[in-house]
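Next up: just one chain, as structure tokens, the form predicted on its own.
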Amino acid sequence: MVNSGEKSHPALFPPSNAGIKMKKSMIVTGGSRGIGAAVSRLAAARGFAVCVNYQNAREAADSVVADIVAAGGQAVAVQGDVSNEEDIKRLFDTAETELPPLASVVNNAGIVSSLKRLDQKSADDIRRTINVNLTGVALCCAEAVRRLSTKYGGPGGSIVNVSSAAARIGGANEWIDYAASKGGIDTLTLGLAAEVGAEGIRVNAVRPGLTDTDIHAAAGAPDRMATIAPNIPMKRAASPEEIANAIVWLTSDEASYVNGSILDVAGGR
């Protein structure tokens, strides 16, 4: 991916009176669109500080911001791309400079390919969907633990990686790439969970199902929702809400002794 070299923006803060005070914050990598900015919202209702992660959709996570600011929550937005470590090394200075201490690390960002099958991929494609989708997460999960691990004098936390229920069933025919570099995320999180569940760090996945975002439009099938949904058992897509709903959840209180788990909300299929 290319980076534009935009650094931060400054924090907004609420009002003095906003009502809400908050005592922790978390990181969501992609959190400008789609379930990242369900993610970025729902955490601050629940009393969160967000840090909004975006690679080009400045705009939207501006607006993500506003929206936190405008309901008394406190929120930066904080360009960023997740396949490059100098780049999420300054995510999570700028979290931690402008922010309450961080809790929490949502590791939302990915991307797909074109729809077509393996053999008709670039290497290219191959390797930008594996370079963001897995290797991204992976190293934001161990700055992520350099940061929260009791072994480096952290406060603990939790990670949540978002991996895609396209893990389980393949991608034959479409995302084969972006199935494998999810399958990767599952075993990533199984493993980092057992490494550091002593170090006070949960860490837990997400496997969200067919999803009403904008992913589908920007692979070039604006109908692909309308055609895969009748083979859900539920007969419809998800909201981006309903896929937050599970990963604030995870890390929450309420969560204090899931670690390892990898969440279907694909709605039965």
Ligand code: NAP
Second form
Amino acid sequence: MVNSGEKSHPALFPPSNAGIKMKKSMIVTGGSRGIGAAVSRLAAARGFAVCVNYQNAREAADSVVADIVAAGGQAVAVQGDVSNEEDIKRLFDTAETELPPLASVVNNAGIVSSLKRLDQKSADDIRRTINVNLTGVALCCAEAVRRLSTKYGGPGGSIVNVSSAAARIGGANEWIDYAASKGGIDTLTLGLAAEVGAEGIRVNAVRPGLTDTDIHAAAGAPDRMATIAPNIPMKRAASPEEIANAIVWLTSDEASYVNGSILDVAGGR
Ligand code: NAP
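Other form of same protein, the form predicted in complex with this ligand, not the form predicted on its own:
Let us now look at the entire complex, which starts with that chain.
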């Protein structure tokens, strides 16, 4: 077990009689809450050992790990900011040291900016959104390629980036900078899929639509789901589990020829 200092947790391993043999691992950035927590739980149920990354919500990350372990799975919680290169390296190092070989990386961590017209936003707000959502995903993708690519002696694997329907819609009067960061993720996904497709790595993205998580209240709009739902063909928000189903499928062998795809999971919006 590696103790990487204050920012990492001890790994929690299943009891030896748990009967489940984990042979591959998944890193889920922002795995402590919302869509990332649903991905972590589902991936564990599908046989992945899961590295649950979080930034601040240590108790939530511990709770996801505890649920996985209680179900006979294997998981570790690792604190780290996805926009910080040293944190990313420590995140991947911890996963590689404490869990079975890395097979998949889900770049889910993301933030929204303040709900304002672009001309009302501060430069810091815009920079932070692009830094976490786009630079963070690019840095995590780069680290994933260095660990997984057959070019570097790795086993290959898959990367799923979590974009947003906002990349198509544009985020007018809410968060154009957020939408643009997600548009950047889409382009990054297409380019990286072409760049490393021959190196054993599939790269895809999921574009969730309105999803029932804390992200809306955190942006100061707890009623946002109720306001937007009538404009969605299916007249409701997604559950985090509905988004997780698509993400985990993309990491699976069932999606073995899916590369460079951007999958809308948005209820027809
Ligand atoms: P959420 O409930 O607010 O959870 C966000 C997660 O990201 C948390 O685990 C948080 O960790 C983590 N995180 C935030 N900044 C981070 C950073 N710098 N480094 C590491 N982790 C960080 O959000 P969500 O709704 O599940 O959203 C997940 C992803 O789906 C995001 O990329 C979001 O843009 C996208 N999405 C969401 C919706 C929606 O309607 N909910 C729609 C489309 C796309 P801590 O809590 O520990 O800080």
